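Shown next as C-alpha cells: one chain only, the form predicted on its own.
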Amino acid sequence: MEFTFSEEQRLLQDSLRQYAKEKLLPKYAHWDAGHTISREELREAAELGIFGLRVPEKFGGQEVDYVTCGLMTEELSRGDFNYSLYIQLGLIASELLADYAHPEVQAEWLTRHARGDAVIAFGLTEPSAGSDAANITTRAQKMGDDYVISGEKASITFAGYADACIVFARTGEQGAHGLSAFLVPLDSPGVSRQVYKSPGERLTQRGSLFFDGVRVPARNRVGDESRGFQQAMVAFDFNRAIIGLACIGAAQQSLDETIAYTKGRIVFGKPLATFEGVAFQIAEHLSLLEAARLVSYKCLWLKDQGRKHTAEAAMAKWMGPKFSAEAIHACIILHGHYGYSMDAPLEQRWRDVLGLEIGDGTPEIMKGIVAREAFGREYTAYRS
C-alpha cells in the first residue's frame, strides 16, 4: 500500500497552496458579499486546469487522474471554497459528454469549457425530487428531429449564470429507468432562471432553472433514451470524494489557521493552546479529518484502478462534509468574539460546508448506500 502521493503531486500540491492563499484567499469575502465572477476571472480559473481536468487531450483538457483531481479540489479549497465547485460540475460534465455525447457536442461544448468560455451545470434535482429520482416529473417528448423538455429544476448549482445544463428528463417508463440526459443550451427560446438567497457558496448563484417548450436537437441527448440516470450515478461515486475533500480543505485551512492564533493568544499568562481543553479539541479534529480525507483519497484510487469504490464514496460523502462543518464550527469558538466576525473567514467556510452535507445526497441516503453494500439490494428500504 502506498500513502504518499508522487514528487510531481507534491510540487502541484505546493504550488496550490501558495497560489490559494495568495490568489484566492483575499478575495475569499469579495463573493459572499453579492459580487459576480468575470468572464475573464473564470478564464483565469481555466488556466490552472480547474476545467480541463477530465476533458480528452484533443479537445484542450488534460485527462489526470482521479487523485490529483482531489488534490488540487482540497488545495485550491483552502483558499476559496467557492472554487472547488467549478472542479466538481465540471468533472461531471466532463465525463457524461466525453463518454456519451454526440461527437458534434462534444467537439463545442467540451472545447468552450476546458477553457473558461462554457460553464455547465447538472440538472437532475427538482422541487419534490432528488435523490428519489423515480419522482422526476421534467419531460422530453420527441417531435421530429427535436426533443421538447418542459419542467422545473431545483438547487442547481450555477443557475444564475451558467451557459449550458445537462438536463435530465423522462423519456420513459415511470422510475430511474425511463430518465434521459440532454444538453441544453441555457439561451434557448423558453429557459428562464431563479437565483436563491442562499446562506453560503454565494459564487455559484445556486437556484432553479425553468423550462417550457425548450427545443434541443435528438443529437443534444447524451448517451442513450432512458439510460441518463445510470450514466449519471457513475459520476456521482467519485465525485462524492472529490465534495469530502473540498470541505476538508476549507476545515484544515481553519485547523490550521486556529492552530496560530491559539499559540499566540495569551490567557492568565499562558498561550490559550496549552490548555487541553484546546489543544485536545484540536487534536480531536485533526484525527477525524485525517480519517475523511484517507478514504475520500482511497475512492479516488480506486476508481483510477477501474474498481468499484460505491461505498468508499458515500463514506466520504457522509464524513467529509459532517467532521468539517463540525471542525470549523469549533475553530468560531476557539477564537473567542473574533471567530463570531464576517472580518474572519471561519463563518463563511461553516456556511458553505454546509450546502455540502445536503448536495449530491443527503447523510442519510449515504448510510443508506454504505448499508446497501454491507447487507444487500435486497434488504435496500428504498428503489428508485
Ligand SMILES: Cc1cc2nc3c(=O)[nH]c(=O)nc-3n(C[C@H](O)[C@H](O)[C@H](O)COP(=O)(O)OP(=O)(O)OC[C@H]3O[C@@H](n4cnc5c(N)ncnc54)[C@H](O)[C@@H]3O)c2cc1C
Second form
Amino acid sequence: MEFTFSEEQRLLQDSLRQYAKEKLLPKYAHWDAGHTISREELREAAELGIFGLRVPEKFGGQEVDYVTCGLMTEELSRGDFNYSLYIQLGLIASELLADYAHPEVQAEWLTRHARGDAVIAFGLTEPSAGSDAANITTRAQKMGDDYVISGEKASITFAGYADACIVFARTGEQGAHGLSAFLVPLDSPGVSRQVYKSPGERLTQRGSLFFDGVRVPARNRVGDESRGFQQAMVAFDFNRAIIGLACIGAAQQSLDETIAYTKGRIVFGKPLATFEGVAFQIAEHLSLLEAARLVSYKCLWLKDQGRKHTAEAAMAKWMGPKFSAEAIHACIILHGHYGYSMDAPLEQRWRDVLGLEIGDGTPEIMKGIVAREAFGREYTAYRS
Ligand SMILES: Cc1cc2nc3c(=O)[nH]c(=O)nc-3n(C[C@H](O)[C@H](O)[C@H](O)COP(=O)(O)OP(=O)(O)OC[C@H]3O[C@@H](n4cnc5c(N)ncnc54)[C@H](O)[C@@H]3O)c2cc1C
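Having seen the form predicted on its own, can you show the form predicted in complex with the ligand?
Whole complex next, starting from this chain.
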C-alpha cells in the first residue's frame, strides 16, 4: 500500500493551500453577501486550472489524474467552498462532453469552459423528481433536425449565470431508460431562470431553469438517445468523492483554526486546549475526517486505475458532508460567542457544507447504493 502524494502533488498542495489562504479566504464572505462573480474573475479562476482539470488537452485542458482533482478541491475549499462547486460541476460537464458530445459541440464548449468563458450547469432534478431522478417529466421531442425541449429543472447550481446546461429530458419510455442528455445554451429563446434564496453556496446562484419549447440542433444531444441517465451515473460516481473532499477541506480548515484558537484562549486560568473535554472533541472530528478523506482518495485512486468505485463513492458522499458539518458545528461551539458570528467564516462554512449533504444525492440514497453493492441489486427496495 502507498499513502503518499507524488512530489508534484505535494508541491501543488502547498501552493494551493497558500493561494486559498491569501486570495480566496479574504473574499469568502463577500460572495455570501450577494456579490456576483465577474467574467474577468471567472477567467482568473480558470488560470488556476479549475475548469479544465478533465478537459482534453486539445481543447485547452490539463487532463490531470482524479486524485489530483481531489487534492485541488480539498485545498481550494479551505479558502472558499464555492470554488469547489466550479470544480465539481466542471468535472461532470467535462466528462460527459468529452466522452459523448458531438465533435463540434466539444470544440466549442470544452474550449470555452477550460478558459473560464463558459459555466456549464447540470440539469437533472425537477420539482417532482430528485432522489427518484428516473421519474423526470421534462420532454425532448425530435422535430426534423432539432429537438424541442419543455419542462422545469429545479435546484440547479449556477442557474443564475450558467452559459449552458446539460439537460436531461425524456425521449422514450418511462423510467431511467427513456432519458437523453442535451447541451442547451441558456441564451436560447424559451429559457428563463429563477434564483433561490439559498442558505449557503451563494456564489453559485442555485435556482430553477425553465424550458418552454427550446429548440436545439440534434448534434447537441450528449450521447445516445435514451442512454443519458446511465451515462450520467458514471460521471456521478467519482464526483461523489470530490464532493466529500470539498466538505473535508472546509472542515479541516475550521479544525485547524479551532486548534489555534483553543491554544490561545485562556479559561479557568489555562488554555482551553488543555481540557480533555475540548481536545477529545477535536481528536474525534480529526479521526472521522481522516476516515472520510481516505475513502474519498481511495475512490479517486480506483477511478485512476480504471477500477470499480461505486461503493467507495457513495461512502465518501455520505461520510464527507456529514462528518464535516458535525466538525464545523463543534468548531462554532468551541469558539464560544466568537463562533456565533457572521464575522468568522465558521457559520458560513457550516451552511455551505450542509447543502452538499443533499446535493447530488442524500445520505439515505448513498447508503442505499452501499447496501445494493453489498447485498446485491435484487435486495434494493427500488430499482433504476
Ligand atoms: C446545494 C444543492 C445543489 C444542487 N445542485 C444540483 C444541480 O446542480 N443539478 C441537479 O440536477 N440537482 C441539484 N440539486 C438537487 C439534488 O440533487 C436533490 O435535491 C437530491 O437529489 C434530493 O432530491 P429531492 O430534493 O427531490 O429530495 P427527495 O427525493 O424528495 O427526498 C426527500 C427526503 O427523502 C429521503 N428519501 C428519498 N427516497 C428515499 C428512500 N428510498 N429511502 C429512504 N429515504 C429516502 C431523502 O434522503 C431525503 O431526505 C442540488 C441540491 C442542493 C441542495
